[in-house]
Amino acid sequence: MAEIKQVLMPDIGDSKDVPVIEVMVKAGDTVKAEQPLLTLETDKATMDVPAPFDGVVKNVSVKVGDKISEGTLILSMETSATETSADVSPPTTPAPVKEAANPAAATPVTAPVAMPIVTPTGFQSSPTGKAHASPSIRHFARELGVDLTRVRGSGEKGRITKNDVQSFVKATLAQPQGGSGGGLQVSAMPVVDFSRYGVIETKPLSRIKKLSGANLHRNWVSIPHITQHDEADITEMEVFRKELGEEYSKQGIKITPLAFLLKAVVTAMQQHPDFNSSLDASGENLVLKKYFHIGVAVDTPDGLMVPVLRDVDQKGIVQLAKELGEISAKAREKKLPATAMQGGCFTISSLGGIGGTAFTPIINAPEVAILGVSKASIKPVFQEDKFVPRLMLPLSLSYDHRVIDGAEAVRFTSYLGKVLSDVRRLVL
């Protein structure tokens, strides 16, 4: 017997007013269980909302551009009770219904269904979840070094939200530290009516820029940044790169300088292990990592994203170039899951394709260093009693001064320059 079921937006942690960026079905479509119904953009990533069961779409209640939250009606589906019994989470118990005078004429209608959804972090949530903080909030709190037992939740049944964690951090920063007085006292930004001075236009920040901005601000004020500037002679590397590029262009693989930088950075990290570490929550111990996952900053129309290439030490230049092309394309198409931007040990931000001579990149906590790369240029270099033209690549290494001192930073960039100037060292 056919039934009409309402499909509601499930609980995905602390996310509210999540934008709908694609609707994949329309009224009359026949869908299978787990088939994507629509795509949402949240936490620097996109996620598909799957169908909880087989059925026929009766009507769609959302459209591209809508912002939806937990409990929002997505669509209605016609399905049979036997098909849904094994696929749907236990629905909210419906209110008692009076028996119809004519049972044969009664229309079978069930309670709305909020189907479970697997988020990019692998957390499966449901309307009956009893956790006081979702895995995404626990991860967010760990990055900030926040003990959740000290945070009071403002959500339903005391559930801790992202705003609760952020408010706790702000309150902590505003308090005097260590009895020395002072604390972090920051005056509020003045409210200015810019329209008094001329014509203006107000443009909302993208969701990605809002999320990135909060993280960048936190990292900038909480980490003592120092930036070491250096140059690497990549004359021979560039000749070899162009040769490889011609060889693999027929396979659709673009060999970029960034592929060489990835390998060179890993080689330098192996020689200087503190660059592949993180401070623990107490700030008194270093966590030294034995894996090499490198984040790469990608410029997208909506803002900066940092997908992570994993096990870079185990891959060759060509494979890295191929993966770089694939992951960068997914980032620009907003098809990256959140898991693709987690677990990085070190980040590279390359502006070489645009320009510039140097900059100060902000460390991507909980990492302890980030390498900025600017545009290479031909410079006269004194060699063997004469000046010769060499292709020099500007490097800007920002590092956490609590973990790395200036001498170690110079040794790192010097070693990096040595490897890039003679790529044969990458195989040693």
The other form holds:
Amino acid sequence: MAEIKQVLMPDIGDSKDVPVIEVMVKAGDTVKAEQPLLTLETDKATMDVPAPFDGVVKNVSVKVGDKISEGTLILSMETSATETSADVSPPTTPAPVKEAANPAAATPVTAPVAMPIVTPTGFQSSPTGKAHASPSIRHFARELGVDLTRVRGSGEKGRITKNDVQSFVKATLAQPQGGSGGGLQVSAMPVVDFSRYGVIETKPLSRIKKLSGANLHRNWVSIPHITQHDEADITEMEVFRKELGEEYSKQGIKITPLAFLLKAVVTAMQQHPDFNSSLDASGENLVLKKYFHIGVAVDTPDGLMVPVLRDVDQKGIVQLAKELGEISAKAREKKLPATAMQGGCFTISSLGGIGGTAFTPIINAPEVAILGVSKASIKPVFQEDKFVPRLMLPLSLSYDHRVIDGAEAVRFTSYLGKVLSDVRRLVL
Ligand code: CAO
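Having seen the form predicted on its own, please provide the structure of the form predicted together with oxidized coenzyme A (CAO).
So here's everything in the complex, that chain up top.
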């Protein structure tokens, strides 16, 4: 005959109000004796609470975050009569199974049972980079052949959850074999409990940061980057830009150096076609593009977005300035469709409106180069036997060294400098 038994928290030494950090079962689950039901975390360790016998979970009385002590009702389970009368599982490890002193135990259908606690096996609170996981998660990872030191924990204090192990397996299986960048083996990041050193606050990353973070990471580790720094004399360009700016401000068009840079970059790409290419999937051929779509990194409150301006070669400075204003406003208002961020050939990341002297932008794969732009400033330049004040624009070109050689890169930035110092060349 089926019987319902209550499962209570046993004595675990001096510990009281122990936080529940994971509940592994729910009502309706069939569990086997020794199968972990919950994970608890004391000051010293995490530990699993296993089922004392086979049965079906009827009702779970605790949830993550609850603090429980000896005698707390954990759950009730339906067991077969044979199991419960003679075969309440004995402890596998230290704590004995015992009938708890609970009034409910007086009724024949709800005999409460406290279970053995499985002591933690190899748990480390891991500033040293060792995996921070409960015994059941270790067991689960072992079954799948997962090295837990390579799994990043998303649980409290960096603890590895079952979901983390599953995501790790999915990500590993999804990695391309061979070709560009598959199978990179790196050791896990150290998981540090910062609260040990002072007050902290945890803030989730925005959705955009999570998405772009994965791509940035892939591009950073799988593309051999070099960054070439250079300067362009934009003294004359700036005079022209200001004239244009005054003229078009009445129409609500703001003309910034970026509109000139878009045009100049395309001219340099036409002279150096490898900059308008991508490696094909085999990694053995270059796909050369005959169109010129340029992505522009836009800083939004939720993170970085890279909308793409189409056919930049066929547009003038004023048209580009107008489109730039429109797409950056849309990006900041979250009104850009996903298609507006696709199909780019090259990216410009301009931090010039903010400051800086140089940086190392990350290539936006499958593109092969990206131009970083910092703030222009007046510098003394030696010309015709004397120093003259010139407005110099810092350029930082990161390129994929599998596709572009250093000499070609510096020819590209020199050409850019030449065009920007004499913008009449943009119409050639
Ligand atoms: N040197 C000096 N001044 C510059 C400059 C430069 N290189 N670039 C722009 N400026 C000036 C502009 O002329 C403008 O001046 P006024 O307000 O006096 O007219 C001011 O700086 C602000 O420009 P802006 O930022 O509004 O416009 P922009 O066309 O230069 O840039 C956009 C547009 C969308 C690219 C920019 O706003 C932005 O988001 N930049 C950040 C990109 C980014 O985060 N990149 C990092 C990627 S890696 O994490």
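No experiment lies behind these values; they were computed from the predicted model shown. Note that the rigid core is defined as the largest set of C-alphas that superpose within 1.5 Å between two forms. Residue numbers count along the first chain shown, from 1.
- Superposition on the rigid core between these two forms places the CA atom of S195 less than 2 Å from its counterpart.
- A displacement of 2 angstroms or greater separates the C-alpha positions of P36 between these two forms, with the rigid core held in common.
- A displacement of less than 2 angstroms separates the C-alpha positions of Q271 between these two forms, with the rigid core held in common.
- Core fit done between these two forms; CA of S167 shifted by 7.2 Å.
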